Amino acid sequence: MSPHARRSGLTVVSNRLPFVVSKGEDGRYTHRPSSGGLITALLPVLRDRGGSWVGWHGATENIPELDTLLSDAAKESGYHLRSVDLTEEQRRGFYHGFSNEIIWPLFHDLQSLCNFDPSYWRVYCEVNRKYAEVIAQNSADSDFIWVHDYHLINVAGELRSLGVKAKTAFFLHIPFPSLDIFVKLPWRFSLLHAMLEYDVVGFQTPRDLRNFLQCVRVLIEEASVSAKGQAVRINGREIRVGSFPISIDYNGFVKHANEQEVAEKAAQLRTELPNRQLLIGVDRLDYTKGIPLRLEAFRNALLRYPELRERVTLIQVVVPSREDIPQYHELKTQIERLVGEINGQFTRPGGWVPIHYVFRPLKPTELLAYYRAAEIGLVTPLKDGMNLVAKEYCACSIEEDCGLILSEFAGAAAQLQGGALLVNPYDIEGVANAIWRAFTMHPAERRARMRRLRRSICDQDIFWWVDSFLRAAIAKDLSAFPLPADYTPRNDIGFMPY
């Protein structure tokens, strides 16, 4: 059937697709569904309304059987696979070159590792245009398209010149970065003019849209933004625009958090670590995670509060990821140097550790023990877009007797300032002092700030960001806009000091 002849649906575009294809031993290739918050909300929206999911595969060799692959994963998840098939070149220059040597550390401000290598532009351009002619291909012009993340930027600018007229969405899970660090980007033009490409556009947070709004303002000329700030007008169309912070499906994490297994392996973890206060940090590899720091930070604390010594642990995971890049391996080695320094420091024979290092993934059960299990969540990243690991920790807190530090540069710092701790990541007395207050802090206001932290999670989870977005996305009044009162800064730049 002519995909223009079926009822409209939503056509939900990501770098990857949400399945992973990988080759056995046996030279066969399996296919296995990837987990995430994304899914878990997308998958009944997809299923009620014939959606489909386009994206890259996973591997840049020819699969002959890929058709058939994705055909049983589609039977199995309730909605259409379309892939994109890229080349190795093409996967250098698109995915490790212009969205991880550019986009992704200039939009975290850390605009001295970025390389600004002219080639990237162009296999991006290539890259996206590939990914817009699978859209076009598999979607009706009643179709809402929903783009997901910086890889992606340009695909509504490439399905208007091939004549699809879909309504399209773009939402950025990353930061937005100010305008000073924007116009460093040798293609800052072409990339806002990509951007308003689109019908609805969508930021983590306040910050992330201001600073939008402030690079449309100063470099497109043409483009008018609406007294709100909830829609930019350029060349007689309208592009809406708004704040939705991404989250969690947090009844799955209580009710997975509450399961016997979780509970016994939490309990497990506490018995072979008595007497003290678990800290909890949860990163991939990536140098916008702040571990470095954070390690001195819990120096810091160890050598001005000697209370803490032999009272505290500090669980430190780290999942591996591009490693095969210098930069990441030279991080995993600054990281490893750190943890034998202070380790080697401050151990007391016989006992007591005060750094456990773990460098691997964890299965579902371990992690939600690991948190289940820690009095301290310690989320210090130098600049996020949201941060889900703060609120999985929160989440997993269903005694409620235990706090939250958190960097006041993740995308959720906004939503939960009412509860946590915040920090400056790069304050290493700052993140001392705050590890100190968390571990004397009386258990009556512990518990206080983690319900509400839990409470704001709950009201505000991955489906009420879903529907928040998709209501906006088509609402015909812009005051429809979900703008809730407490998921604003406290003053306008920002920063919000605990």
Given for the second form:
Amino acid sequence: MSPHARRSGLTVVSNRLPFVVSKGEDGRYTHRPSSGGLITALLPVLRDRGGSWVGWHGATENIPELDTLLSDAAKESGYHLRSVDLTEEQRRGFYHGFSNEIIWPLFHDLQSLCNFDPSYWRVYCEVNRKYAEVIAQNSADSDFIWVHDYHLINVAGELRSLGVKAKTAFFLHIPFPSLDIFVKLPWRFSLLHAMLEYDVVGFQTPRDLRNFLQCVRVLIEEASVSAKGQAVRINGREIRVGSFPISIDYNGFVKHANEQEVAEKAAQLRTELPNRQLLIGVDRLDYTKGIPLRLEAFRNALLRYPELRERVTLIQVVVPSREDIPQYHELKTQIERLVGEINGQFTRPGGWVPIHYVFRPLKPTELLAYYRAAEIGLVTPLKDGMNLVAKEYCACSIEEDCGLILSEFAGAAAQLQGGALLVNPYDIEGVANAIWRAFTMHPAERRARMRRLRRSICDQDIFWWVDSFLRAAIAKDLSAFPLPADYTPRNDIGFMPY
Ligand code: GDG
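Switching forms now, from the form predicted alone to the form predicted together with GDP-alpha-D-glucose (GDG), please provide the structure.
Expanding to the full complex; the earlier chain stays at the top.
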């Protein structure tokens, strides 16, 4: 490298910083890094490039020692942490409001659940501007700024108006809806134009990319889409677009699932729930995850296939989430009513209970033990950007004698259709039939399917995902953003065809 060349840094931007601040029993605040595949995968790049992460610190009360906690966390993580301060009102309008009462339901095709409150948009713009200001103060023009998810769509436009010249990329973790749905959004033109302020825009699946390009073609007259659908041209600029299915740290999951503590917990579960097959569902409390319909399908299976009674147990884990949004609270009540009804209908006194319902976050070891113990993974979202639970379940199924039932509306279906039993989550009898099919499947077929699933997740893991996104984003100008010397690509696929 020539002596004057400054190595370009990577700035990752997300709604939250990748660590959690909490108050201990002694009243003192501590911090711990959040876990998750994305953080693990970005770590080597961030460390090597001397990058930074910009996001909200997550503290809702005033913490006097916040700056010290942040700088301690930064020292431990090996990259800079730049925090964005948000007032309670901004959190409400930006996070709960525009992000989670408008974009989240709309982009999951549930427009009837949207609350199109005009004040939310104003706060969304104001907060995106705040993020941009923090990024602008902490980045150089040669940096690469990678913004994550639907909370921060306006950031690139705001950066541009602040005079920032750095290259920007955006990845949408949730689905992008079809034109018919997207046009319902009162701010459809502003939001679409805001996405075109980035230099690179990535989606989870070819379906999302197709929907986005269709919206651009129809709604933005001055834009043109390249013949192969890999770029959009507007006002003399070119925006590269592609689909990149996010994944998990496959080897990390396999390693952890093999640990003795997980094995013991899984064995204990099997002893406590003997002579049956276990079905596992793990979801955040969210109406997109299709939990009530899944419970109805399970009930339908028990009614139509009496041989399943006493021979299966559904473990449904629901992780509390966004409970201060009214629909989430109602959903919890609905799930609990259904669990009560189904258990009331089928439980044998002193014996079998069809559904074990867990409403709390699980420790990683507990979660992996559930994955490892269950013979059938039941993942039936109404719509999902990807769904990592499906991939984690397969990774942890190290005995391979098990099956995955997967919604065709989860992004993961595009990749996992060869091994999973695909279902329409709205088709209660269809899902019930799939439960029966998975229950009665010959062990050789189960193994063959699970092996195929695991191989595909292993080949395209989270490291492959980061690698293919960054390589595609910087392909034209590799010298400006060289990847770490030890960062070997697993696959040179770049943009996936659509
Ligand atoms: C969004 C998109 C896309 C769940 N319960 C516990 C726990 N989890 C972890 C899982 C998994 C994660 O949460 C959930 O990820 P999903 O992908 O299933 O769903 P979203 O939260 O909706 O994520 C989605 C994703 O972004 C990534 O792009 O796939 O489509 O909606 O990793 O393991 N973790 C622990 N205890 C729990 O009880 N420790």
